[in-house]
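Shown next as C-alpha cells: one chain only, the form predicted on its own.
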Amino acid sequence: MDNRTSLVDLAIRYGFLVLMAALIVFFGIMAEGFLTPFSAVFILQSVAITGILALGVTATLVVGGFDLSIGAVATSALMLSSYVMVVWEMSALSAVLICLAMGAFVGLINGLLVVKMRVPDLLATLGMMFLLVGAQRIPTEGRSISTGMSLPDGSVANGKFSEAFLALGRHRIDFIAPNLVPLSVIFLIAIAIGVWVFLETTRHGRLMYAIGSNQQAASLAGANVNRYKIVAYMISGVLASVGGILLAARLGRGDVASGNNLLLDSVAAALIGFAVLGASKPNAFGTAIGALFVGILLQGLTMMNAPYYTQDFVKGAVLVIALVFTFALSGRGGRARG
C-alpha cells in the first residue's frame, strides 16, 4: 500500500514533466529539425504572448476569481493601440501608456463588479468580454486598422507604427546565433519570474493564496480581502494589454481577428499549470511550463504535417490530461486551492 501510495505521488508530482519530456523525445524523432535553436525560439515566440495573458488569468485564480475578459483586454489593447498610433498619430510611447490604463481600468471595474456589486466572477468578465468585444469595432466599423485606410467620418488615417513599437513585437536579441531570441521571449520570461517572486515570496503574494484558499479565514485574519481581488483583477487586465501590444507589434496593424484563440489558450495554460510538480493550485511557474507544453505539442505536431484541425482536440487532450493529475490522481474535488 505505501508503495501503491509512493507511486502515485510521484505521478502527480512529476508525472506531467515525464510527459513533457517524453513529447520532446518523440518529436525530435519523429520530426527532423524540432532539435535546434530555431525550433525552441519559435516555440517560445508562439506561446509567449499567450503565457502573458495565462499569468494573468493566474492572479486571478489565485484568490479564488476568473478572468473572462483577457482575451477580448488583450484584443482592445491591440486594436486601441493601433488606434493611437494609425488614426490619432501619437506616439509608440503614449500608445503603449494608454493600453496599460486601459487594461488596468478594465480590471478595476472587474473588481468592483465582483466585490463591490456581487456579480458572480464567471458572469462578470464574461459581461465584460463582450463589452469590449462590441467596443472595439465601433470606431472603425468593424474593419481592421492600418495606414491608408478609410475612417466612418471620410477621412484617412495617415498615422504609421513607430519603429519602436514595431520592435517590441519583431527585434530579436543575439544568443548562441545572431537574432536568435525574440523580445517578446524576453517580456514572457521575466513577467514569469516577476509573478512567481510576488506570489510565492512576498507577504502580499502569500496573502492573496490565503484568500483563494479561505476568504473568510484571511479576512479574519486581517486580510483585506476586496482590495487584494481588485488588484488581482487589475494585474490581470496589464497583463493582458501587454499581450495585445506584443501582438499588435508583431502585426504591424489592428486585425480585430487576430486574438480569437488568446482567451481558451490563457486559461487552458493556466489551468495545466495546476498539474505541474503536483500543486494542484494555481500558480506562475506550473502556468508557464503549461504555455510551453501546449507550444511543444503544436510546433511538433506541425513539423510532422498533421492537419491544423486537429490542434483544438489535442489541446482540450492535453487539458483532460492535466486535470486528471491535479484532481483524480490527488483525490480532490471542486477547485483546487491553495
Given for the second form:
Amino acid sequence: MDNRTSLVDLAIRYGFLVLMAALIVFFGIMAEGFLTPFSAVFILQSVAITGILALGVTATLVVGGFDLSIGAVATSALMLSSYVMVVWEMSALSAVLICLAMGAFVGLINGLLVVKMRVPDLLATLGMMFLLVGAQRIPTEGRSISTGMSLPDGSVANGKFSEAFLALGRHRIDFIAPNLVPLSVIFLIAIAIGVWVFLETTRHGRLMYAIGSNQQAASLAGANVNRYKIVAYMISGVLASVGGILLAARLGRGDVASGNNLLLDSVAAALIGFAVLGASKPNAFGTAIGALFVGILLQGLTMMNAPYYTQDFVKGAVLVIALVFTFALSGRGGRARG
Amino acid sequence: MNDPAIRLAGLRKAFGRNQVLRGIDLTIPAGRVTVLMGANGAGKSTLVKILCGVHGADAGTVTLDGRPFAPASPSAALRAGVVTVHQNINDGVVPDLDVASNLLLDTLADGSGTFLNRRRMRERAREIAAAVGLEIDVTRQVADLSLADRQLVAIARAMAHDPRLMILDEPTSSLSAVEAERLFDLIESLRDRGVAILYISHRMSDIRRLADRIVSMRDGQIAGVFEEAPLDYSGSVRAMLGHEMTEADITIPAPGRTVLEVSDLVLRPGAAPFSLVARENEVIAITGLVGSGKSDLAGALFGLAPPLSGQMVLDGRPHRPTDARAAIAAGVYMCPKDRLITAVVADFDITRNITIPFLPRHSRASFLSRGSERRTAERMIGEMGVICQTPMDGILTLSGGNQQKVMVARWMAEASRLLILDEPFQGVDIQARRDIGHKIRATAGTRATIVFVAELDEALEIADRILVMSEHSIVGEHRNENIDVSAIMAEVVEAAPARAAGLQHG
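Show the form predicted together with the partner chain, please, the one above being the form predicted on its own.
Every chain and every other molecule in the complex is listed next, the one we just looked at coming first.
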C-alpha cells in the first residue's frame, strides 16, 4: 500500500520531467539533427514569446483569475509598435514604451472589470480579447503595416522599423557558437527568473498565492485583495505586450495574421506548469518548463514532417494529460480552474 | 385536528464514525406549530434532510399519516406531502424566471409535453398564489422581488403540493420585522388548515410568537419537549444548551487601562443601542444565540461593516476602521469563526499560515526572510502546543484543534491592542479547547480580549466578565464569580422588547 502511494507520488512529482526527457531521447533518435545546439536554439526562440505570455497568465492564475486577452494584447502590441514607427515615424524607444503602457492599461481595465464591475474573469478578458482583435485593425482598415503602405487618407507611410527595434527580435549573442542565442531567449530567461523571484520570494507574491487559495481568508488577514488582483492583470498585460513587441521585431512588419496561436500555446504552457514537480498550483518555473515542453514537441514533430493539424492535436492531448496529472492524480482539485 | 401527522421512532444516522442522530423519537402533530431548537451540530439539519429526502436514515422509522415514509429523493418527499422552505431563500426559487414559472416549477420538472402554454400557466400560478394570500404580479421576474416576496413565492410553490408537513428552516434570518410578520400570518393560516409545521429557529421572539410546542435537541437526541401552556421558554433553551458545568477555576485579575470604549452602538435598524468597555488584562466573553448579533459586533470592531450609529474609541482615539487592513493597522486583530472558509489558506503550510497578516515584519524591501518566518512559526507552535511534524506541514494535515491553534497563533504572533476571537472553540477537541483557552488568558495582560461564543460553558471557562447579547444588543453583564447561570439563561432568551421596537421602525 505504502509502496503504491509513494509510486503515485513519484509519478506526480517527476512524471512530467521524465516525459520530457523521454521525448528528447525519442526525437533525438527519430529526427536527424534534433540534438544539436542549433535545434535547441530554434526551440528556445519559438518558445520565447509564448513563454513570456504564459508567465503573464501565470500571474493571473496565482490570484485565482484567468486572462484570455493575452493573445490579443500581444497582437495589438505588434500592430501598435508597427504603427508608431511606420506611420508616426517615431523612435524604437517610444514604440516600446507606448506598447508597454498599452499593455499595462489593458491589464488595468481587465482588473477593474473583474474587481469593481464584478464581471467573471473569463468573460471580462474574453470580451477584452474581442475588443482588441477589432480595435487593432481599425487604424489601417484591416491591412498589415509595412513601409510604403498607403493609408486610409490616401497618403503613404514612409517610416520604417529602426535597426535597434529589429535587433530586439533578431540579434544573436555569441554563446558556445558565434551568433547563436537570440536576444528574445535572454528576455524569456530574465522574465522567468523575475516572475519566479516575485512570486516565490516577495511578500507580494506570497499574498497573491494566499488570495488564490482563499480570498476571504487573505482579506481578513489584511491583504488588499482588489489591488493585488489588478496588479496581476497588469503584469499579464505588460508581459503580453512584451511578447507582441518581440514578435513585431522578429517579423519586421505589422502582420495582421500573426499571433493566432499565441493564446492557446501560452495558456497550455501555464496549465502544463501546474503538473511540473507536482506543484498543483500555478508557478513560474513550471510555466517555463511547460513552454519548453510544448516547444520541444512542436520542433520534434516538425522535424519528423508531421502536418500542422497533427501538431494542434498533440498539443491539445498533452494539455489534457497535464490537467489529469494536476487535478485527478494529486487529488487536490480545489484550486484554480483551467 | 390533533392526529399525529408525522411520527419518528428510533431514528439514527451516522456520517462515518460521527453519530449525528442517536435515536430520535418524536411526533409532529397536524395543525400545530412545532418549534425545533438546537445548537450548531445538534443534528437539526440532518433530521430535516432525512425528512425531505436528501439523506436516508441508518435505523428507525418515520410514519406519515400512519403509512411508512422513507423518501428516496427530495421530489419523492414532495409528492408524499413533505415540503421544505430552506434557510437560503434562493434555494427555493429560480431568480431568472418569472413568478408563474417558479410556482409551477415542480410540474414543469416532471410534467409531460414539451411546449409551454403561457396563458394556462399564468392562470394556474394565480390560483396557487391566491391560495396562500400572496398578492403579486405573476409575470414579474423573481430576481426583482424582495427577499420576503421570494420566500413567499417559495412557500406558495410548496403549498401547491397540498402538504401534510411543512418544514421551515430559519425562515426569518434575512427578513425585516414587518416581512417576518407577514410570514407568521401565513404560517398560522396554514396551521389552521391542518398542516403540521416544523419550524426551526433560534430567535426567541419568533418562537414566542409562533410556537405551540417546543422540541429541544442536543447532541443528536431530543433533550426536551415543552407543550404545556404557558410554554417554558427558558427551560427549552437550557435543554438545548445543556449546562454540565465545567469547574471554572477563573481568578479574576485586576483590570488595567481602558482600551476600547463603545457607546450607543446600533447594529441594525430598530435594535437597542448599547455600550461596553474593554480593558487591558481582561477577557470578556460575549454570548448569545445564533443570530443575536455577535458576528455583527465583531464585524463592526474589525471594520467589516460599520455600525449604523454610535462611537467606538480605541486608546482615546476614534476607532472607525473601513476594512480589515485598517483595523489591523490600529492594533485590532480578529480570529474569525468558520476557519476553513474564512481563515485557513489550504495551499499553505503551517509557517505561511501563521505569518500572513504580518509579512512586512518578515521581509526587507519586500523580500521575505524564510529564517524570520521559521523562527516565528517555531515560537508560536511551541507556545500554542501545536502537534505537528515540522513547521512545513500542510495545514490540512492537522486535526481541527491543531488547525485552530495555528489560526489563533496567527493573531498572537504580534502584540495587539484588542484581540477578537469569534467562536475560537468551533470544531475543536476538548484538549485543544483547554490549551487555546489557557493561552488566551495567559497572554491577556497587555491587551483587551473579547471572545464571542454561543455556548455558555465556553464563556464560563474563559472569561472574567460575561456579556449577553440578544436581538443585536447587549442585555446583561456578569462578573464570572459565583455566577447565576439561570439568570444568564433568562437573558439569552429574553428579548422581546428590542424586536417590538423594530416592528415600529420597520
